[in-house]
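Starting off, we have a lone chain in the form predicted alone, written out as C-alpha cells.
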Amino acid sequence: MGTTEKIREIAAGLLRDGKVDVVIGYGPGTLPLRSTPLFARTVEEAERLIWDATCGNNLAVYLPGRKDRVGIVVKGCDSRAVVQLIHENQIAREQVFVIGVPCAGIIDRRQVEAAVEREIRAAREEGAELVVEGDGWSRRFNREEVLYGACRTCRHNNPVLYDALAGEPLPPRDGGPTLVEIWEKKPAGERRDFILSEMARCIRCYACRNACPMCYCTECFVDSSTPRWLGRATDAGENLFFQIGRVLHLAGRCVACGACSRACPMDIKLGLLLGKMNKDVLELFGHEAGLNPEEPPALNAFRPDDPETFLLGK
C-alpha cells in the first residue's frame, strides 16, 4: 500500500469512528508541482487526500486555537511544530491525532520552472526521477537535485511524534553543508552585503509570517500602532528590522520547516537568518525546537549552570 492510500485509510477510519472532527492533509493543486491544504470532514472527502513531493505546507499552522478534535498529516519538520505548539499550550495533546509521514524531501518548483523555461502541463514522480511535461516536450530531473535546500540538509525527515505512521521510516539525510555553514565562512563584509541584498527584495507581504505555525500572535509587532515598531517603507533597513524581530521571536521555537521560504514570492533566503539563530541556540543551550516532547523549550527553562556569557559582553 502506498503512502497516499495509507493516509486515506487512516483518515477514513478516524472520521468513520468519530475519533476526530476533521483531518487536515493535502489535496491535489490546480497546477502541476503544487498541492493544497485539504480539510476532510467525511469519509468521502478523505479519499481526496494525497501525498507526494509537492506537499510543502506546514499544516501545523492550522492548529493554534482550535477547539475541535483534529487529525493532521505531518512530515518530520511539521511534527516538530506540533510538539512545540503542545509545549506552548496552543493545542492539547489529546486533542490531536498525528498521522506521520516519513519525508524524502519537497520539490523546489521554482527551480524546476526556471530550468525548463516553458509552461509545465503535467508532472509526476518515477522513482528517483521527476518527470515534467508540456506541449510536445518532456524532461527528467534527478529528484535529489531539485529539492529545496532545507530538505537536502534535513536531519529529521521522520516524524518525532505520531499516533499512526503512513510509510516506512527513512534513513537520516546527509546533504552536505547548510546555507548557514557556507555563509559563516564568508568575510564579514560579504555576509552583510548578502543579507542586505536579500532584504532589499522584500515587499513585506508577510507571507512568511502567515505560513509559519509559530507565528500565532493575535497582533504581530509589525501591526502594532501603540507603540509603532516599524514604518511603512520597504527599504532594506526596515525589512531587516522586521525579519530580525521575527527571528528573535522564534528563538528556540523555529523547527526549520522552510515554510516561510517556500511562501515568499520573492524567493528570499529566509532560512539563513533563522538557521543562524537555530545554530546559536543549539550551541548555547543544546536545544533544537520540537524534537523532544518531554523537554521544555530552550527559553522556558532555567539552568543554574547557564554561563550567561552575554552578560559579560563575550
Second form
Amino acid sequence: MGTTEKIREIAAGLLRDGKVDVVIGYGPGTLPLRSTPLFARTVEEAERLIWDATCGNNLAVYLPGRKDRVGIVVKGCDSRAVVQLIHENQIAREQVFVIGVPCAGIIDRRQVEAAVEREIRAAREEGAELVVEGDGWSRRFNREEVLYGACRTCRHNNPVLYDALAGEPLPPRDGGPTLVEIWEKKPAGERRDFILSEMARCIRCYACRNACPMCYCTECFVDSSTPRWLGRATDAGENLFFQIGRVLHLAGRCVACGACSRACPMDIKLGLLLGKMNKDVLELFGHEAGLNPEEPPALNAFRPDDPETFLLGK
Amino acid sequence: MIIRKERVNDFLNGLRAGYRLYAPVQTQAGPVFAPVNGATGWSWPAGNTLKSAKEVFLPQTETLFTYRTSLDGVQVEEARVEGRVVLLGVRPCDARSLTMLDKVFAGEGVRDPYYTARRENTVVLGLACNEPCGTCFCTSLGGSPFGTAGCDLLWVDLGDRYLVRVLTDRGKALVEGRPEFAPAGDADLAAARELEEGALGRMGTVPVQGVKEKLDRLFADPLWDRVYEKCLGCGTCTYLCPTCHCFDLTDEVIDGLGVRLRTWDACMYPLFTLHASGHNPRPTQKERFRQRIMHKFKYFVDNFRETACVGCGRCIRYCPVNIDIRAVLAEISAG
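Provide the structure of the form predicted in complex with its partner chain, given the form predicted alone shown above.
After this comes the whole thing, all chains and molecules, with the earlier chain placed first.
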C-alpha cells in the first residue's frame, strides 16, 4: 500500500470512528509541482488526501489555538513543530492525532523552473526521477538533485512523534555540510553584503512569519502600533530589523522545516539566518527544538553550567 | 509601424535624453520593473514580471512630504514626483490594471497628486503576450493577451521585428519621426493577427459570469468558512496583485524631523481594520479573506462598474498554500 492510500485509510478511520473532527493533510494542487493543504471532515473528503514530493507546507501552522480534535499529516520536520507546540501549550497532546510520514525530501519547484526556463504544464514522479513537461517538451531530473537544500541534508526525515506511521521509516540522511556550515565560513563583509542584498528584495508580505508554526503571537512586534517597533518603510534596514527580530524570537524554537523560505515570494534565503541561530543554540545549549517530547526547550531550562558569554566581563 | 529588433537599441538610446527608462530587470526571485540605461541589463520576460507595474505609479514606500517642527512652528516640504518615464514591456493585464487604479487615484472628485503626476509623466509601452501562461485568465475578465487598455504603445513580437501599435498621443510622440520605424505591411499585420488568435486559443476560462450578483447575497454564506480555511493571512497575493491598492499613512518622526510615508497595506492583516478602541470589525482571517474577494468582485463593481481583477495569475502562482482564485470563483459561481 502506498503512502497516499495509507494516509487515506488512517484518516477515514479516524473520521468514521469520531476520534477527530478534522484531518489536516495535503490535497492535489492546481499547479504542477504544487500540493495544497486539505481539511478533511468526512470520510469522502479523506479520499482526496495525497502524499508526494510536493507536500512541502508545514501543516502544524494550523494547530495553535485550535479547540477541536485534529488529525494531522506530518513529515519529520513538521512533527518537531507539533512537539514544540505541545511544549509551548499551543495545543494539547490528547487533542492531536499525529499521522507521521517518513519523508524522502520535498522538490524545490523554483530550482526546477529555473533549470527548464520555460513554463511547466505538468509534472510527475517516476521512481527516482521527476518528469516535467511543457508545450512540446519534456525533461527528466534526478529527484534527489532538485530537492530543497534543507531536505538534502535533513537528519530528521522520520517523524519524532506519531500515533500512526504511513510508511516505513527511512534511513537518516547524512548529506554533508549544510548551507549554514558553508556560508558561515565566508568573510564577515561578504555575509553582510549578501544578507543586505537579500533583505532589499523583501516586500514585507510576512509570508515567512505566517507560514511558520512557531510564529503564533496574537500581535507580532511588527504589527504593534503602540509602541511602533518597526518603521513602515520597506528598505533593507527595516526589513533586516524585522528578520532579526523574528530569528531571535525563534531562538531555540525553530524546527528548521524551511516553511519560511518556501513561502517567500521573493526567494529570500531565510534558512541561513535561522540555521545559524539553530546551530548556535545547539553548540551553546546542546538543544534542538522539538526533537524530544520529554526534554524542555532551551529557553525553558536553566543549568548552572549554561554558557553566559553574553554577560559583561566574561 | 515596424521596428527591427537590431534597431531597438538605437531607439531606446534616443529616448534617454528625454526620459528615464524602466524595464523588467531579472532578480533572484523573478523580473521586476526597475530603472535601466538603454537596452542592456534587462530583457522582455517570457511570462509576466514577479511584481506588477503598479509599483512604478504607487510605490510600496513613498515619502509624501517631510517636515520640521520647532518652537517657530512647522515647516513642510512636499516631495516632488520625478520627470518623464518610459515603462517598457508592460503586459496587457498590468496595463489594464492602471485604468482601474486611475478610477481610484485619478478619477472624478479625488485626484491623488503623486499618482496622477506619475501617470501623466509616464509612457506605457505594452508588450503583447504571444504565449499566455497556464495561470492567465485575462479574457474571462474582459482583457486580452493583445489588449491595448492602459497602453500608449503596444508592441507585438514578430520574431525578428516588432509590430508597433500607436494608441495615444503620448505614444505617438515617442515614435513619430524616429528613423528606426518603418510603416507596417500587410504581412506584418497578418503575422500579428495569427499570433493573437494563437494566444487567444490558449487562454483558460474561469466562470466569472454572475459572480457579482452571487456575492451581493453571499456575505453571510457558510461558503467563507471553507474557502478561507487554509489561508495563512500573509500579504503575498495583495502585494503582487496589480489592482490591490490599499495603503497606510504614517508619520515617522525623529528629533523634530518628520516624514509622512505612504506604504502598501493589505486587507489580509489583522492591523488593517483594528480600531483605536481595540475593536476589530474583521476579527479573523475569514472576514479578511472575504474582504479581498468582495472588494475585487463586488465593491469595486458597485463603485466603478468594473471588476478589480485582470486575470494576471500572480496570486495563484505565488500563494504559499496554493489558494487558487479561479477555484474560489468557481465555488462562488456554483454557490
